[in-house]
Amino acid sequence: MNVYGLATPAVLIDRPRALRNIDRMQAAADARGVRLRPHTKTHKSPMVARWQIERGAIGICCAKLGEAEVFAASGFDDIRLPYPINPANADRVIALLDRTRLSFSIDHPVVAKQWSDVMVRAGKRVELLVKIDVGFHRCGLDPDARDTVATIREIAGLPGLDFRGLLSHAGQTYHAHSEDELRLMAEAEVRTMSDLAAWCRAKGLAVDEISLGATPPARFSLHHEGFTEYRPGNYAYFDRTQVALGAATLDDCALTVLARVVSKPAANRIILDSGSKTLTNDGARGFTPAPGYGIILRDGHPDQTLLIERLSEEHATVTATTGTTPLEPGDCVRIIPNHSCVVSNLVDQAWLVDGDSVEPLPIAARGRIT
């Protein structure tokens, strides 16, 4: 099958530079001895994990436990959620344990003690990570607070409960205004966890793994110590947010959506039929303006002239900047998202592009939001 004989609007995965990103990730990681456990919300596929496990990976992180089920149904053994997960769903936790081995993150003694009553009655053990808030201010510990350490104390002397170390998500590198910028919150993430560390360890507590993750700052972060492990996502498919990033080049993105013109109302106008529905209303976020919902290609180079402005459940509005474009109803265009980890989760099968090659990937973890 030919690519531009798909329906449209469709997802594409082009399959090298896909491997090309995982092989890149892995290999930045192995230099520095760090183990690499990448996140699967961006692609939420077995086979892409796979890909990934095959070629170094120690296990898969997913966003919420209705994707660690799927992922354990396709016989992933290491699955870890960087999410607080509530008591109330205690049976699919327990029930998960039986299926694979599973660590989560968590930040209140409270819902510790409610997870530690959970294990006890049911005769389980859990692995848990205290998460630290590093910066993004949304989950996590505040690592400067006179109580930090004694609460990560009383959370990992809980029963029913395995504390394997620290976690973090350095969220707020999304919104660095620059390369410097971007470098020095990797950083200060990286000193931060290994800061708490110490502090921890000199009261006697073991503290075995420190995890950090997140796709921009890992140029910078896996070029320091002071962490066992590793968390990205984005890195598989990339994105224009990581493009402006500095994060990935063009050539990078790995996902694109094949879109068809459906109108033309006027000379410098025409209509795709790849709304929010599949691009996602979005904006992107980088050291310079990225402005519309993504970058239009032909013939696999960007059009710099053409502006997706606006977007609608089912149309992408798009401008000629230079005032006309040849393109006519039923011509197709390649667009790179603003976010690729959305785009995956909006459509139940994508297709992995090869060359001439083209066949389908399904989804299995999109829509897994519980």
Given for the second form:
Protein chains: 2
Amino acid sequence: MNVYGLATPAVLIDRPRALRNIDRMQAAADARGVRLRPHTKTHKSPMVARWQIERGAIGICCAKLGEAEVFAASGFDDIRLPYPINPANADRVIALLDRTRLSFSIDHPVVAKQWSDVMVRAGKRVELLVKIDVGFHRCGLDPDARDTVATIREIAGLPGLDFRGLLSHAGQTYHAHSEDELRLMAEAEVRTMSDLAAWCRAKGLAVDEISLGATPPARFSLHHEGFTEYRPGNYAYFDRTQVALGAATLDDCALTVLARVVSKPAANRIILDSGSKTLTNDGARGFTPAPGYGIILRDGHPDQTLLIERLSEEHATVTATTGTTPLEPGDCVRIIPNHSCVVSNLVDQAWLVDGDSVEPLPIAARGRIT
Amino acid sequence: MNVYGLATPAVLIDRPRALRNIDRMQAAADARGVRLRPHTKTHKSPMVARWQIERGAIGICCAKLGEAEVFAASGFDDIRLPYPINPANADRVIALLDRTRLSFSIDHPVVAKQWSDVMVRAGKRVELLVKIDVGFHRCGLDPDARDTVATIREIAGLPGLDFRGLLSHAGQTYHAHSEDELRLMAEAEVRTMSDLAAWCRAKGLAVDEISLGATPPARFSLHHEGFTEYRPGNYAYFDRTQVALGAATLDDCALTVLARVVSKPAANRIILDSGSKTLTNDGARGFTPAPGYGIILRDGHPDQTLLIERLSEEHATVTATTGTTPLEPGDCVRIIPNHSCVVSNLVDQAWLVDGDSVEPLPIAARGRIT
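Condition change, the form predicted on its own to the form predicted in complex with another copy of the chain:
First the chain shown before, then all remaining chains and molecules of the complex.
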């Protein structure tokens, strides 16, 4: 089967590119002696996660318990949730502990105490890492606050909890304005985390793990000492944002959306059948944010004259900036989306493409929001 | 079961509100003698579509063939696709013609000729409406172009195609800056479509249907003569955008997202477990666009001091604009999203809430992108 025989829009995964991306990140982590634990949020696929494990990853990350349940059912036996799981989900966590090695992050002493109570009552123990805010200002303890080490010690000392160490995510790197700023953010994260671990150790606390992770700073972070684990996710597929952040080239992008021209109401305007239900309204990011909702490839090459100007749910309105386009209804293009993770979440199945081979790739953990 | 026993985030549909919304739109259409054909894109649920049919809707709209396949399998026997279905999908259209009355829109003479060839070869006929661009500049023939009536006649005369009439969607109303501008857009659509139908009839063409439809202009359009069918979708649930466009009140909004506080890293910042995988990154629209990704309700009332400032895939970063919030980890809130249709598309199942009753509402046509 040829990709052009697929119903459109279709999400295509270029297998050789994905494998090359996985190999490269694994090699970079191996070279530094850092354990790689990929975040599965990007592919949500046990098949792709197995490629990562086979190449040396020591386990996986999931975003939510629902994803962990899918991966545990697929046989993954070491799953980390870098997410502040709430004790309202105690029953599901306890059930998962019987099926897989599970750890998650905590950033609030009251929540930690609640989990401790849950575990003591259930006669179980769970591994946890304390989340540190290294500048994204989402979750995490403030590493500069006076009482942070005391809070970490308080959490680590609670019964039923096995404190493993510290965890961070430098999400602010997605908003870097330049390569230099991104590098400085990466270095600051490593320094902040290794310094904080040193302070904890000086107070007598064993910090076995220092876990960092994000795709944009990986190329800098993995040249430094001071952490034990790295948790990138997007690198398996990459996307337009990663290219715009210098983390990948267009030729590294493994996920594309195959879309079809369904209307040509004017010489300079075509309508594709891939709207926000396929590409999402996630905007472009990067050092010099480009307009539009992805890069259109024609015969494998970016056509910079075609701007995906507006998305409706089922339509992409594309403007030919030169005033005309040879594309006609029925023609197909491929699109590198702004953000690949969110595209994976929209389809039950993608297609794995390798030369002329096209095979279904079920996205088993799609839509597991709880 | 109480909603607060649900795993979060959860999509809740208030049944009494949805039924009241459906009743009101039906009454408005009935009062004008216009046939109501709701677009199912908002709920993607055969159960909700059945409520609409039971209350007088003459059929439904779907966005894509995949949705039509779901609704046809659920017994819906009159389905219209206001979308330029491409002949690449000929096999699926022919299969559907055996199961339901199917019609779709066309806006390109070459595509029309291809469909004509398909139908003649298959020994079938399909109903179609010609799409007219009434100002959104997405799909549709330009009603002011000199050759438009000739193009419509050419399409209408093709073998295998049963020309039913003209169809429009005033998507530009979502971008109106004031009530007056919205009303003028609504009136312009009615005038454009009825004038064009008159010109077609003057050229000897039977125009049985003039089909308009969108929720924002409905309250104006349904006071005018000159069309036969109305196809609103969002009105079943409404959302923050419709409130901001004057089409609904907050008390009409039937879809909310139940979300839980999972972190409180600072006195003025809480993190909810509903990110862009639940709320989407669709921004606010309306006459005076408000920032943020939805309205947070506490105990049923909007808390204007809580701003959903940023969405990650699994986190909403909420700022308390007064500098503090009493919400703590574990607490639940409800969110009226910016755009309800896209929320329905993200979950396999919502929850139908009626007083203390909470029942699953399967979203059977979710994710049918092709």
